[in-house]
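Only one chain is shown below, in structure tokens, and it's the form predicted alone.
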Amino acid sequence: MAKSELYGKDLICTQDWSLEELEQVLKLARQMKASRFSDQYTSLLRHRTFLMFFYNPSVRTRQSFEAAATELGGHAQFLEPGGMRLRTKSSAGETIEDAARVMSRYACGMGIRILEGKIEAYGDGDELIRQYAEQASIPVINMADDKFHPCQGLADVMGMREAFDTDSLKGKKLLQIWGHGALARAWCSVQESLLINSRLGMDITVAYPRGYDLDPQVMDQVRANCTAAGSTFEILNDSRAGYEGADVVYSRNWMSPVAYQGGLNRQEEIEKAMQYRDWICDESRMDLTNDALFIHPMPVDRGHEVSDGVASGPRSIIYDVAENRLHVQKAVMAQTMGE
């Protein structure tokens, strides 16, 4: 099997790649889906190792990551960097440019996650896994950082697909809606939905209570990828307005800006976060939809973010979504780690 098109190349976020790029590992991956242990695919990693670079814990990106491996015949392997040598801002250590170097040397991809807890500043995970790209000679996979997952966007839109068969999501309205909760979460996945599915046409609503804008940068993207598809593109401040006609709703909860002003205080944003009860998915905001999916990354924050009557309902594809991540990263591993 030759080399595919995008052998070698990082994925940091979906914005980084062109639509084409996206489509070419959706259209893999629903292919992997449907031959799941096929010879045709069990031996594109075979003898080949992946480095997993956790700087945060999970559960769904190491399981889905060390399967995939597996899967395509390769192996997994994981790091934590309190069992390396690695240099920080209060101690010596080897550099990003060293460490990256070195690993390029005994594997055929690399993935990092680094989320809040981990940096001192909203963009320093984003901007580490950047430093490790540009040192490797091998791809780097963006395992969810403080900014953007990528793969969990692309699992966003297989799984929409599915649900509506068809291969075309354009003129579906997208409800982004925030939840209050007691988990305090990142914006990655949340900005990665936005991106991704504003590329693909889809009508978007943002709605949370003020005071929790996400990050003004994306949101221009956001804004300027709607213009591009000729798509709308709308933020509200209510609990209620955005479940008119929305096709999807995705309701999760995630942190104010001030979090990242000055260090994370988790527990004083999950108190600020628990004050707005009537932001929560429920039946009576879902009947007002057009019938929608709901969708969500996991873990969910059942009873704050969303009602189990919803989260657990007929039109609920959390688990269709999380088994995705495993079908979309395989595809991703297998283009540009694989032959």
The other form holds:
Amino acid sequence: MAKSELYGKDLICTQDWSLEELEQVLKLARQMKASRFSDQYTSLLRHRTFLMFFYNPSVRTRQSFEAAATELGGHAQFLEPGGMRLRTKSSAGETIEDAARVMSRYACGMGIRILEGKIEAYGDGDELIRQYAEQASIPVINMADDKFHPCQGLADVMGMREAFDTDSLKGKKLLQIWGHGALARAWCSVQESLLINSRLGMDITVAYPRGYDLDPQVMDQVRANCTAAGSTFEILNDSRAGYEGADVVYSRNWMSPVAYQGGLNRQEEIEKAMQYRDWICDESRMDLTNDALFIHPMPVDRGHEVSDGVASGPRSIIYDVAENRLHVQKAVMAQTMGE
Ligand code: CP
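Provide the structure of the form predicted in complex with phosphoric acid mono(formamide)ester, given the form predicted alone shown above.
The complete assembly is shown below, putting the previous chain first.
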């Protein structure tokens, strides 16, 4: 494989890449899934190290990136900030500039996850990753921050295209709906889904109880994406209405915009969210749809965000999407880091 024109590129949000670049990754991911251990892919990162820098825990992201590095012939190294001496707002230590420049001397690429609980204000996590990207001379991949989750967005698209057996999601209705829950989720997966799927021409309905608005700048971008793609965009504050005619239902909890005011109080957010028991994706609501797929980035909060019957039902593609994390990340790593 020749060096890709994506070589050296950071991936912090899919909105930062052109549609052609995203399609290049999705195409390679499909090929890699079809021929997973083919010799043409197993040496693309031979002898190379990918650094995985986790401020927050993970199941899928850590395991799929680690497996991706292995399957490309390289190695993934797990790092936690607790094991380093980094400067923070409240403690002395090594600067991002120094850490990023040194890490660039060892590795072919770096992934960073920083979410709620590890930041003081919304946007801090995304800002930290962008600072690393600015200073590093190797590609930096966002492994989920407080705003965006690009690899999840790509895996979602791949899963929907496979399930519908088409390369075009144009004209399909996506219902992105809030679910009550006991986990208090960041906005990253939901906002990434809205950004990428609006660019791909899906008709977008976002539904949530009053008081759960997402980032207004991101929503403006989603609206603009829909206009550019010739698709529709609407916001509802109803737990049922959006299901009518939906082709895909993505039910997920997210925190309210006041979550970070005066320091994140997750317990308060959870107690508030748990009062909205009507906000659950269940069989009766799915019956209103156009035999919709159910999609979710996982971990699923069963019995709150979605019923067991829907999450494990015949239209659920949650495990396919989780698997696709591996394939899209292999494609991103091969194209941005493989020589
Ligand atoms: N979807 C996702 O990023 O899962 P993890 O938090 O387990 O990595």
